[in-house]
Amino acid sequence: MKREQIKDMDSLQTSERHGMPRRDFFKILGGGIIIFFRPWRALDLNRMPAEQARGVPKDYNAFLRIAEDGTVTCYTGKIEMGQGIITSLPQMMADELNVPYDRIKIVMGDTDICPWDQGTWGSLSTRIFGQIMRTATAEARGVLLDLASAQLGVPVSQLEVKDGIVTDTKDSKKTVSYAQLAKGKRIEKFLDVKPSMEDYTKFKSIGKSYNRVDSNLKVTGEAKYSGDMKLPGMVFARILRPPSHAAKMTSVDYSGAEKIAGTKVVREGDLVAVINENCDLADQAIVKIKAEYSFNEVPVNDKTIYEFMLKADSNAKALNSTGDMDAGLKLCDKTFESEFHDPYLAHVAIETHTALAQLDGGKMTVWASTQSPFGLREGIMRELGLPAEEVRVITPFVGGGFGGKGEYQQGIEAAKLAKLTGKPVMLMWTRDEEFIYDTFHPAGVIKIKSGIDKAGLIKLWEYSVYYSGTRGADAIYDIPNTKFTHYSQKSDGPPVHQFGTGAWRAPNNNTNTFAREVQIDIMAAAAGTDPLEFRRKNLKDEHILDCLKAVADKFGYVPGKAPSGRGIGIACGADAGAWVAHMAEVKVDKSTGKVKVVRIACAQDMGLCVNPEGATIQMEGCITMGLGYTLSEEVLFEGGKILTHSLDAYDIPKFSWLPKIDTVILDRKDKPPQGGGEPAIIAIGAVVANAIFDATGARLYRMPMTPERVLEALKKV
């Protein structure tokens, strides 16, 4: 895409976040074919019909428009936070339609112009959203081209498309564009038979590899985030917090408030805030209100939740398992049990939860910062008591959410200022609320008890989960007798977790890898085993071992029995559709603790990669972000009161920690595209873990690997 094009795409949906009428939107795309696949009842063309107000569109106009000057704009429901479909998704309806990459624009995460999406998590705007947006868009070719057949005269079997040129393949002069066939008129028209989506031989952006196409607007600061925008009139607004998640507030007094110049305070229930024209007022005023609180606290805390969970009254579910434990048992010459902790850990995300709210004509229009639009869209709806159509949730760029900004409090915090107040109301968390408020990856135990024969061959395997989530918890390998039990919370009985817990990049997938992996390598080690090779021995997944053979070619592997004082991990697993496979060198100071990752290889087996470079990006930020998880990321807190409140107290990863990073995909264009924005994280603990025992011997079962607990582990060796 051109940088006059992201400059204007960027104009254009400022203008929409500033109230431009719709008809002038659609003026500047341009007149456009809107092409139905069935006949609806009669449409506001501007939005998208009552029966898609919830559920994905079968009219594909809701997810492309094609302009008089042949522009496409592609609309999804999908919001960009970094993770790069703002240029990929573009790439997969250029292939479909057959038109230039550099032709289509993309409007992203608008209620009300963009096609309903449950959020943007999981690894699913590709492997998920991409999918339906493509079969659509090839809906949108076959009704052109039929179009083209009776303008040309001419059967559609004789027609081809190049770069949005409809022509005879008999007679090179007969030629109609998409741009022609459109004459900026409503086309309404059903094909019996739809299409199906280009195959992937005939691809010309997808597989290809792009440089983001905001990089620019980044880079230089003219990419707008929530907490850029202005609107005439508009306050800030800051919250009363209390100082616990198990508080309760019994008195207020908020005079010294009022005394600080413009500061008007705003109360319904329990909510109460404070607004200023001037955002550090508003920040001087919030710290004057005087509360009181009642509490009522459980007593435990980041050392004392793991025993804490083993001990609560769970609720016990049974999970796919296989064969017979007793039989797995007998057939076992070793066996092992171990323990694996897990700590709560923060998103940290740059931009923290940013909402702009305004009220005007009786619309809501909140400008958010999160990963569910359509969500927050509901949230207001149901809170304010207002119907779909007086609620638009924009989107625009999103400074990281891993998770964290599938909620939305901030969104319907601003909503209800903005209603009470009749002002538009600026709503920024400090990171202080972002520490104490956003959800946490949730604090997990993991216990396996497994076993092996005299030839290595993994014959028991007993999984269960506390508390941490089930996601990755499969064994992955050939074991013929497994248990799997799940332990989580019951719907009456007292909280286990003290405070919201939720997504955190390929959640609860980090834990459940981390555990089995070093599970596996623990019966490497007393097999005696290379544990590239006792992998190997143990798996019949060949995606999996592909992805071992991949990254043991570009690690340089030499195989050896562990610990070999070399500092080599290994560890794979999958997610979201992908297989992922690592190898790390680390070196451990064993006089104080601290660990140095030298060097990390991931493959990737992730089907159909739709922009090579946008995926390796992707590896390289799970790796970059995994290694936080792995060495120093630990929320403490006593009860319900968060103790880390700062990046000063929560070490995240820095430039002088990175290693050399190495990445494989496997070239998989014939199969379908699956996630790539989670999976390379999943092993970072555990392919750490393993290195340090192939170090030093010691082994470590709590994240984060922190000197401290490195040198505790060394004292059992």
Given for the second form:
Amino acid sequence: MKREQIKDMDSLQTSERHGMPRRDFFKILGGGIIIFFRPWRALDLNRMPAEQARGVPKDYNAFLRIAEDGTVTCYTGKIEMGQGIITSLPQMMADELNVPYDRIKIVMGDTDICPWDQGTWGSLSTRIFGQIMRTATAEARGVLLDLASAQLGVPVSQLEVKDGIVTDTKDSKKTVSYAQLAKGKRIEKFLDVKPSMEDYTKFKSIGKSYNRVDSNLKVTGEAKYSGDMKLPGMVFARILRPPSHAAKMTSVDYSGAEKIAGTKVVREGDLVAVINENCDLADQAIVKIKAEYSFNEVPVNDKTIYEFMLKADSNAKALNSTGDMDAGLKLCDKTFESEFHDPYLAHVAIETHTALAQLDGGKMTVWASTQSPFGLREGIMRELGLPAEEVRVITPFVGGGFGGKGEYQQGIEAAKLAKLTGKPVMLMWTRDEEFIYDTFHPAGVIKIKSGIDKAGLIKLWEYSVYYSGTRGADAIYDIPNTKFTHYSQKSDGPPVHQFGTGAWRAPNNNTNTFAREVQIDIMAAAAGTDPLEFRRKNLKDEHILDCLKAVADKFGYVPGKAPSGRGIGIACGADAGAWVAHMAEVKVDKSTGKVKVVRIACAQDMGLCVNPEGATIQMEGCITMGLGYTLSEEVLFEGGKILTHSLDAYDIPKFSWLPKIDTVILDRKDKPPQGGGEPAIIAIGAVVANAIFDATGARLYRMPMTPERVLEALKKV
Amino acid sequence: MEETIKFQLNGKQTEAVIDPTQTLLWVLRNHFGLTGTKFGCGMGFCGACTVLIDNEPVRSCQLSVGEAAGKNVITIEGLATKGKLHPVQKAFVEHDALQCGYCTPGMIMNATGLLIKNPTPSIQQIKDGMENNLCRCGAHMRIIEAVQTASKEMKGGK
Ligand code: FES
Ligand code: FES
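Requested next: the structure of the form predicted together with the partner chain (the form predicted on its own having been shown above).
Below is the entire complex, every chain and molecule, led by the chain shown above.
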């Protein structure tokens, strides 16, 4: 399709793109009361980072429905991938509507019946969407009360709601249920949602722990993921992949593959695939295809990438800086310069990217494991030249995302193959494909120059981040003279990252927090001050100070100057509107360099905590997952070829790694809820690095902290 | 090529006319529609495909259906009896020992096999026995707790 056409299609379809044409709602959903809301004004978009504000829908499009039987259904473009919003969103709504929690249903990630959504990531579900949803629900309650008031002939102020039943406070015989109000009705209400920041303490359901609502389905094997869908006549596909990212196919011979029973080879441009009703036979056929490739020169590998980044002609952007660097330097008694390296990381969800696509009566329906059903729909529209109403994406349960399923290449591939073959096509990426076509956490370099005065106060902070992004790059400490520079890809320059990169749980922040918190530790040690005390002295942010206090209490921290030989580390940070502080204890085997994390404590302030149990699980998950990037995970590559493409070669945390984990959630009933799925991962690298220093005096500037690197660092002690 | 393969599947005598070299995982999922057994790697590294064969946890991606002939195969769908969750399943629910849930069937099957062999495992034995079942969401701590709880409940029973 040509450029102009794309532009045209965009302008034509903006209204439909943001949801289903409204007239169809009742047709599809039946009667009752449907509430549409426009959340635009609810958000103080100026305070949101631009990349988040961009995707917030501006049209009336999110809605909930009160059916004629009184069931409340929330339709959301968000998806469930383990983070637990399938439990926490209905919880918020139950409170607002005064209905029992189990009467709330949630329909997720179906582009035909759910409102447009930018995607499920960035810990935004609770923080932003949850807020909007909750406020809209409160307004919906107002609508119901108005209806009840008219029906009962009683002013709204005289009504109260309990368990979905509206009662006249002056005459308890006068009642009407939500179900009765919705009965036989076809009411549409359009609301402009204003932020509501009322007293959270009155909520019944919020703040209570709930077990996951999807547990039963998931422990019995009944929960359906994309790969579990089945359609009559469905075939399995395998795609021919080049041997490296730098390869281009020059010739292909698929006569061998076609000899495998029931196999069909399909091709469109560079997309070559085999299909077979039998998955094993598709596997056998794909390896029979012979193809030749030409290779582009790739100038880097996993070792030289850092130097390559520093030398590259980058786009340098100054970020908010304060004070004056020269003046700051004069105030310093000691200065410190460090360079930190962080490699590419894979997401490694246990479910690989999977999609089933079917073209039926001109409509393309795709069931896909994606964090972005609407993004996938647009991708299919673009690549297959289809209008919005002819593409439907449905998102069953997603088997882990971590940012990696914000990309949805598999869905587009499956759709193309369904169109080419005229059959429903199931495409489950192999583990190799998953590793090779992942959008990695970007590698990066961070350089810090900092200084302290005689009193141990930080006076200077010069921070440069190369190619790994700026989330979490703020100093967080109270420093009068700071300078930040972000070096990134020049739009007209040769690509520095040789592969696709993208969001990886708490994107960029793991790298930035690692560098900052190690640098802080270096200064604390040089100042001869206990690292907790050093932080306290240089921090003004009360949220972090509170987290540090809470974690120190939980951990039973006894002050001591590092390296104390005890192997105890500290780190803290901020992410997605939440704050965290960690303490860890490690054991380092000085002969092998192997690090064992014995225990980790984490305190998190995430505003009002909607579901403490859910939040605790997320924190434990973050801590466990964080040990991977800290100790072992690294994508190795050479000449455009990914070398670590199996679960054998790329080591993720296992049971034996598990430290004792303690979590504390600071209860903030007065603050709006913030994202909780990511913050606790950000400081794991730093807290372990600082603990290694405390144990041995060895300083690590490079993740992951593998035995070889620890041995290397020990030599310098 | 095709043969009649007979085996016990979730308590029922079953047979399939099938090429015996086919992968058990795909046969379970695609032939029998038992999609609770998951594909995670197809190489024996993740354990998402774990089923019990004669009470032994086995990676169904590493086995052909022919190798299951005459044996007793139990998948996640066959664990609950008469709508009542198996103690291991129940313990996973109680402890919220899952997030995305994709590794969960394999974890539960592996843990069940572990408890059949050793009804009272120590924490270390649980860790050792579960080591090569991978979970990316980081539910490990709760999985260990769930296995402990299940062990207590199963003690004295079956
Ligand atoms: S799918 Fe069988 S071990 Fe991973
Ligand atoms: S719960 Fe998601 S992989 Fe284990």
